[in-house]
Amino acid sequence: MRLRNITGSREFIAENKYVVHEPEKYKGCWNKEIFENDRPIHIEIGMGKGRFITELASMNPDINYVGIEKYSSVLLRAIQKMEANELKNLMFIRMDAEYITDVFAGDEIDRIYLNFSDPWPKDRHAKRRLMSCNFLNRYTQIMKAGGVLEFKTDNRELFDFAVDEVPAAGWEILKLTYDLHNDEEMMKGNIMTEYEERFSAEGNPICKYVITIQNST
C-alpha cells in the first residue's frame, strides 16, 4: 500500500511535538537539549511507520531513539503510534539520509538500524543505498567508537552487495547470517519490521549482518 501522498501529512508533521523540526539544530547536543540525559543514542534510517523503533524504545528506556523518515505519509503513521503510546525516549525526523552529517555530531550516535531499505536495483543508483560506502563513510562521521550497524533484508542481490561494502569502507563484520530466523543466536531480541513478518511468512528468508568500524577504540 502506497502512502505518500495522504493530504494534510506535510502539515501535521509540522506542527507534531514527536518531530525534531530543524534537526541541524540540535548536532552535538541531542542528548542534552533534546533528551535531556546523557544516555546512548541510536537511530533507525528508513523507519516506514515506526513499528520496530516503538517496539525497541518501549522496551529499553535507557536507551534514547531517533527515527528517521523522508516520506511524510508514512512518518504520519509511526507519530499515531505515538500518540497512542507516548515515550519519551523516542523522537522523529523528516529528512533524508543524505543530510546525516548535518543533523548529528561525531561521536554522537552508538547504534544505527537499517532495515529492508530501499535496494535501488539499477546500478548507477548505487551510491543510493544506505549500505553502500557513500554511506557507511557518512555513519562513520558519527558514530561512537564501537558503535554498530545492523542491516536486514530480504533481497540477497542487495544483501551481497552490502557485504562486499564493509570491508572497502573501513568497517568489519561481526556478525553475520543468510536465515535469521533459522539462526538461534542472531534471533536473540529480535524485533520484526512489518515487511520481515510479511517476507517471512512468504518463506524468504531474512539477511542480517552486525557491522562495526575497524580499529575503533
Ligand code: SAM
Given for the second form:
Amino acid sequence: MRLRNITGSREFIAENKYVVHEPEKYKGCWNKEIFENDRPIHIEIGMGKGRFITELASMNPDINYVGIEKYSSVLLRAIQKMEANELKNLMFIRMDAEYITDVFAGDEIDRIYLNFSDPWPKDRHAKRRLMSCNFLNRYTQIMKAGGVLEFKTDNRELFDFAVDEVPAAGWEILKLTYDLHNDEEMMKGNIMTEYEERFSAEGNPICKYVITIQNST
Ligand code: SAM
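Having seen the form predicted on its own, the form predicted in complex with the ligand:
Once more the chain from above appears, this time first in line as the rest of the complex follows.
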C-alpha cells in the first residue's frame, strides 16, 4: 500500500528535525556535520515506513543510519516512529535515490540496504531498479572499499536480474539464499521489514544477497 497523498505530509517533513533538508550540502561531511562522530554510516534506500532501519538503529547505537525515501507520505510514518522513540544515530532524507551521488561523497558509506525494492517489471524501465547496474555504479561512487550492500526480495524474477547485474557492475557476491527464512546462517540477526512480514506470511520464500565492492572510486 502506498500512502502517497496524505494531506500536509510534504509541509510536515519540510519542518521536521529528523529530516536532513538540502542533503547535498553535507556531501563529504555527514560524519562531521550531521552525526558529529566518526562512526560508520549505513543507509537504507526505499525504506518505506521505516520499521527496519528504526529497529537496526536502536540495536546498534555505534553506527549512524540514514533512511532514504522518495515519498513524503510514506516517510511521515518513519518520522512518527522516531517521535515515539527518538534515536540520535538515525536521520532521514526525502529524495529520489537517482541523485545519491550528489548527497554522499566517495568513501562515505559503509553499507547499503535495499529491501523489497520496486520491481519495475517492464524491460524498458530496468534502469530504474535500485539494484540495476545503473544504480550499482552510483553506489560504487559513495562506498568505502570493501563496503557491503544487502538486498532482500520475494520477487524471484527481480532477484535473478539483480544477481546478473552484480559482476557486470564490478561487485562480488559474498552470500546468497533463495529461502532466507529457512537459512539458519543468513537468518541470524534478520530484521523483518513491513513488506517481508506480509509476503512471508503469504508463503513466499524470501531471496537475499550480500555483495561487496573492492575498488570504490
Ligand atoms: N523497504 C520497505 C519494506 O521492505 O517494507 C518498503 C518497500 S516498498 C515496495 C519500496 C519503497 O521504495 C517505497 O516506499 C518507494 O517509495 C521507495 N522507492 C522506490 N524508488 C525509490 C527511489 N528511486 N528513491 C527513493 N525511494 C524509492
